[in-house]
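Presented below, as structure tokens, is a lone chain in the form predicted alone.
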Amino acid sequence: MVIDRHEDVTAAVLQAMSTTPDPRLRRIMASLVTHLHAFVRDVRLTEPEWERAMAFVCGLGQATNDVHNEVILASDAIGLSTLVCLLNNGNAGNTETAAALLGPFWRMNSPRTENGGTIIRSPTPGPALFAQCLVRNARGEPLAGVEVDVWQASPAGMYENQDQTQADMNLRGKFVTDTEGRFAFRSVKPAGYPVPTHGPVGELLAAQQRHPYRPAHLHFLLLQPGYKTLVTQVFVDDDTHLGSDVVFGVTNRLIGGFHRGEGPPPAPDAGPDWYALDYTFVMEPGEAVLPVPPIK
């Protein structure tokens, strides 16, 4: 098809892709081209703006490495990650879900830890946190043998792969639920933190006059054959950024019940300023598949 006007471009591209043998790929690419071309026409995208956009995309890749994933961060910062998550969980997006975005800091092979053990692997100042969690199915029945990955940032606001002062795999651990569907662990109370702003995403946030902060939270990934892998986060309920999470990850279902401990702490070395978390996870039937780790 010879192209004479801008109106001809979209039809030519769609025609060229129409023989794609994979029907799902054919549908996705046809929709992408149709909407992307419509966007360009809607905003009358200029050539300098197109060049800047291409530089932004290139910059995402250039800023991504084994310990930092700028591409995932960009998806998070425009709400794309949360949108995909909500559309694919909670009865195909029709009901409230316990799922949340994976984020750019999950690592494979976190250390296996005994139920009730600690995920503190190097000195980490902050109030002690004792978590008691339950995993059940939609019928309310406890699920035994669920593999649970836990990870969090330190109270200084950095994951251990970002911070040379922390031991490798600090504040990460892998647990297995007992016969009653329970798992427990000790950590430190998480704090809110800014997402990395040294790359293109930081430039975009600054241009939009948006703050870079995430509210304090714990990450969880639950894996059990016969159930859809549950990737989620539990947020500290009094954090000031709950309503303005830079990556749009907070839903009402994910706000946990962090509360200040009363009486003697569960461990004598915890000190008088300690916190507890009680939380119940619900897993949906489906396929148990691990996501691709965004970092090593």
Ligand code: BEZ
The other form holds:
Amino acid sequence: MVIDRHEDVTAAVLQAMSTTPDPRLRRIMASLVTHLHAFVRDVRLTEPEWERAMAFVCGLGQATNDVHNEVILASDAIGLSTLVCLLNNGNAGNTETAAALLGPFWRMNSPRTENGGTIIRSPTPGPALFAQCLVRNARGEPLAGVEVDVWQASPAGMYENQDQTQADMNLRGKFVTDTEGRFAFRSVKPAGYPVPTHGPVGELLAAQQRHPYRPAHLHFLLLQPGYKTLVTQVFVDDDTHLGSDVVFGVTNRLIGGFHRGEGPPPAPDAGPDWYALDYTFVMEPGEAVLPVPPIK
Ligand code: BEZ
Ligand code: FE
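Can you give me the structure for the form predicted in complex with benzoic acid (BEZ), which would complement the form predicted alone we have just seen?
All chains and molecules follow, beginning with the one already shown.
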């Protein structure tokens, strides 16, 4: 079809794409083009604004490398990752879910660590944290043999792969639940941190006068055959940014109880300032598949 006016463009593109054999791809692209064209008409996008938008998308790719994923960060900062997460977990978004966005810092192959062991692999400041967790299904039955990946930023606000001063895989570990569905580990109490702001996402946040902070949290990825892989985060309950997470990851279900330890710590070298976390993870039936790691 030959185009005369702007109104003709959408129909021409939809017609051109209608030959797509894969029905899901056909539906996704038709809907995307329809909404994108409607958005352009709605805001009457100018040519300089279109150029700026293209430069923004190019910048996301250019700022992405083996240790940093600016594309995922952009998806997170506009709520896209959380929307997809909540739509696909917890009964198609109709009930509360235990899932949260993966974020850009999950790495494959974190070190296997014995149940109760530490994920501190190089000197790391901050109060000691002793986490005791239970994994069960919706019927309340404990799940044994679940592989649990844990990762967190240091209290200085950096993941080990962003920070030369930390050992490789510091504050990352992989555990397996015992016969009672439990796993435990030692770490440091996480602190809130700003997401990376050196790229186009940082520029956008500044232009929107948004702060770049995430409330303090631990990340978890739980894998068990017969269950939907549970990707989630547990947030520190006294953080001031719980209601304004820059990437919209906080749900009420995910705010953990980080209790100030009383009495002698579980390990003698922990010092008097220590915390305990008790948390229960609930896995939904489904497929055990690993996400594509955003970084190497
Ligand atoms: C994170 O928690 O690791 C994270 C999530 C989204 C964007 C940046 C960092
Ligand atoms: Fe994080």
